[in-house]
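One chain comes next, on its own, written out as structure tokens in the form predicted alone.
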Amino acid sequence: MRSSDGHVFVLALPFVVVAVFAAMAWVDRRRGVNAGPGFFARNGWPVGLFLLLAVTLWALFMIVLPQLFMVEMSFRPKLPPAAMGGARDVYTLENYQYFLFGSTTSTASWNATHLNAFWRTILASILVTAGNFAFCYPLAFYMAQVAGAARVRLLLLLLIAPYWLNEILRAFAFRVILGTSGVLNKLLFGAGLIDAPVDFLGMDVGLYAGLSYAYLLLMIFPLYNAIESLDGRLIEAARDLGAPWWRIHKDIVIPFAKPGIGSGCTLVFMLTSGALAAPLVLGGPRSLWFTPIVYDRFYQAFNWPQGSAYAFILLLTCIAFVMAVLKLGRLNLGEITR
């Protein structure tokens, strides 16, 4: 099929997507998942209609259509502008073949460089997500159930203030701290703990620390919002009955906070796997992140169809991760977006 014939399909598909999500919402409503008054009952018809139209138009023209055109481009060959839409502009799988085998004509060997970078990015994103959850959960619980109002305000200020700086400036700050002649190495050397500088950046410590720090708030705020709505009397009753602290969290807090956990893990994983600035600034000489490879396909090789294929593969993997989180947590989309 020629690519010009696929444009009609791309333009029609958003309406199919809207219909699918509307059907999912209707099914959840029928099952009683989203109990309580409906959207228009809560907001009124004028405000509800405005919000619905604004969000729909924003999602279609800023998210859905660009993504669909990227997907459509990923199945097209690299051609000069004059040949686009011509007889040679037909749909092909050669861009996906190149991702797997490093060639559009041969399948003799795997594209080890790009495949290793892809799986390393996915694994590292999962580890960063797990590390962020392990760090943020105790802090979110303390802020939501233990600390007073004044201390919560102070902690929120301390968390938010560093994010007044640009993400790139924060990445360079990590480079200054963790470089071989940086602050941390000087402190360790001055304390007599090391005899030679430690290459934290070469070991990717700076990369993982920078990525974890960059998306910290996206984990802690969903957790805080979920745990804050938990009735503290349930925790007090469990303590009175002799339940240990780990049992309280396992059987009461974590099950109640599952929507916040799912939302935070989804946001952190997707943004980490798609990060570009931090890997470029903090990556070591042996580290290879997948998103700079996607960037190079677009702006170094000037092969937009191949870059679109790489981006689409990453998008599908992120969607698969979100679906896995929902399945493991027995959640639905309505719960994590609440």
Second form
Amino acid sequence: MRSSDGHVFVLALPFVVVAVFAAMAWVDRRRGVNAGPGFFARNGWPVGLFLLLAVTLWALFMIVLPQLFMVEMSFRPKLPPAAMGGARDVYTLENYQYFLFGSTTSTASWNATHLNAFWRTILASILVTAGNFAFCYPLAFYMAQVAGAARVRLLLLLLIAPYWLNEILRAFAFRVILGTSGVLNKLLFGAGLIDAPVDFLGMDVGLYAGLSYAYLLLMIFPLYNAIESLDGRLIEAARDLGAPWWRIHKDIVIPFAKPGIGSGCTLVFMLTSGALAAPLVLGGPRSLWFTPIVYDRFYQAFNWPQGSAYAFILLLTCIAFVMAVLKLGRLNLGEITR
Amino acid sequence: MTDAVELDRMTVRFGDFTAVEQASLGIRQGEFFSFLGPSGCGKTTILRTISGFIEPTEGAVRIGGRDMRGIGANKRPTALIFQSLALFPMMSVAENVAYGLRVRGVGQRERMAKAEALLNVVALGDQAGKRVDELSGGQRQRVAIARALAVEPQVLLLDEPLSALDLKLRQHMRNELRAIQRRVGITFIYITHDQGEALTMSDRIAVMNRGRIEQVGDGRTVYEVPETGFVAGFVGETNALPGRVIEVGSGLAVVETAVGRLRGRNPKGLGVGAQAVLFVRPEMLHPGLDEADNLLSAVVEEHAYEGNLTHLACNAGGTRLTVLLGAAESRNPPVEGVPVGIGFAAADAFVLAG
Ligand SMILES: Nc1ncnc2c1ncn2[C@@H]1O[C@H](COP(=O)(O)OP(=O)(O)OP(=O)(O)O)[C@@H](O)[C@H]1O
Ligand SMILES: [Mg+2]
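Counterpart to the form predicted alone, namely the form predicted in complex with its partner chain:
And the full complex, kicking off with our chain again.
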């Protein structure tokens, strides 16, 4: 298949899917399934039409099509503009091959730099997610079940206020704190605990701290929501039956909050593995995070097809990982989006 | 024998608000004991203090003679059945029942066997594998009972466990609860604001009002010999005739009321001049009498025939009186609108502080 046909296919795909679903809904309605008032009957023609068009166009042009074109692009070779659409513009796996072997032609040796960065990114994202959970769970539990309303409002304010700053500024704040001549080093030095500055940034402390902090709220809120809806009497009932505190969390709170935990961890994991600002600002000289590599494919190497392939690999791996974990936790997507 | 549960001048305060004040009583081993009182009088607070979720501000709770101060809810030999039941939605029926055993480290096989046995006791043997939300209200009730019994508590605490059920099921569950209590033989402490429930089920009742225990006694005593005006008014129907004591003697007191001088028992030994209320039950009033300890004239305004009983709403010079006639008495009831003499014995009326 030539890539110009591919463009047509990609462009048509979402419309076909939408049309098929619309047809299915129409058939169901004809058969009398779900016999409530129709969408247009409920909203009126003008509003209904506007909603339908707005949502469809937004979803198609802002979300679906760009992604699909990225996927499509990842299967094409890097060509000078003149050669596009020419004889060499055919679908190929060379961008994926490059990720694995560091060359578009040979498979002799692994692409160690990129593969290492990739696995490090996944592993570090898992650790950051776990750390985030460990920090947020007690806090969310405290806010949802223990603290009074005034205390909760104060905590929420403290949690949210720093996020009024943008992500880059927050990342730089960590540099200011953790740099070799930063606040923390000065404090430790002043207290006589160290006699030479510690290179926290080189040790990636800054990177992990920044990454953990960046998506804290996305862990807190799903957890808080889930634990909030737990009837405090269940906790008391478990205690009354003799359960010590850790058992109450293991048997009652965590199983109950599982959907919230699932969505919080999914969000944090996906966003951490795809984070760009924190790794760029806080990554030490030796640390290689995967997203800057993807970024470089686009803007340093000007190799958009390869960049797309890299981004797509990261996305697919993360999705597969999240799905596997959800499956292990016997959660389905419907539950975590509640 | 030591009491199963003993409250010793127990006071519970929330900030400035006193929810329970100076409660003292002993609940015997194997007794079915009820707390009866209007909403907000502190019943749940007492139960939560016994089970260990609240520490008394003053005084002590003793269970089996042992002071419970500092002993957490998870370490007390009590089991609480919550007003809302609080079954665990993330567990099956059997797992709910077995949970208390699980936290005690009882093995899977053993605890499941025990859960099954208990589910049989509450006639739910065939529902063990179901989820909690698949059960009916009455079935959930019984799961909660089985779950509490599984930990073999010395004392079972029940917080209005039947209030969410419809009338029919409630009556059925009353009998069921009583039967279960007889079978397992442990102390039940039961909370209700339904006096019928308290009277039919309990060995003894504590009547509460605004954080205070007004009277403790068996159902008959509480009903027939109320010690305070509140008890007389709250337990069962009554006619209250306020006035002033003008004469006392030989255990009786005469009260000057709006309908005349009336004589009744004076259990609290009120003195002459005291503000008092004379209480007399509707079934103790007899129309058509010419001679009695107390006699007053009233007009029947309304007549409600209920088969075995007849309710008469009477008016004695502006004071409303309710009269209840048994089937035999109501064969020839007084005619509406015609004055009739209503009499009652001094022994059937109580003069209590107003
Ligand atoms: N944690 C608390 N903080 C402040 N006040 C409380 C608290 N718990 C209970 N109270 C107050 O104590 C009083 C007694 O409450 P309690 O729950 O014991 O009543 P109750 O007799 O069980 O009523 P009901 O029949 O409605 O359940 C109420 O006025 C209530 O507002
Ligand atoms: Mg209550």
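Here the rigid core means the biggest group of C-alpha atoms that line up within 1.5 Å when the two forms are laid on top of each other. Residue numbers count along the first chain shown, from 1. Remember, predicted model here, so these are calculated numbers, not experimental data.
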| residue 56: CA shift of at least 2 Å between the two forms after core fit? | yes
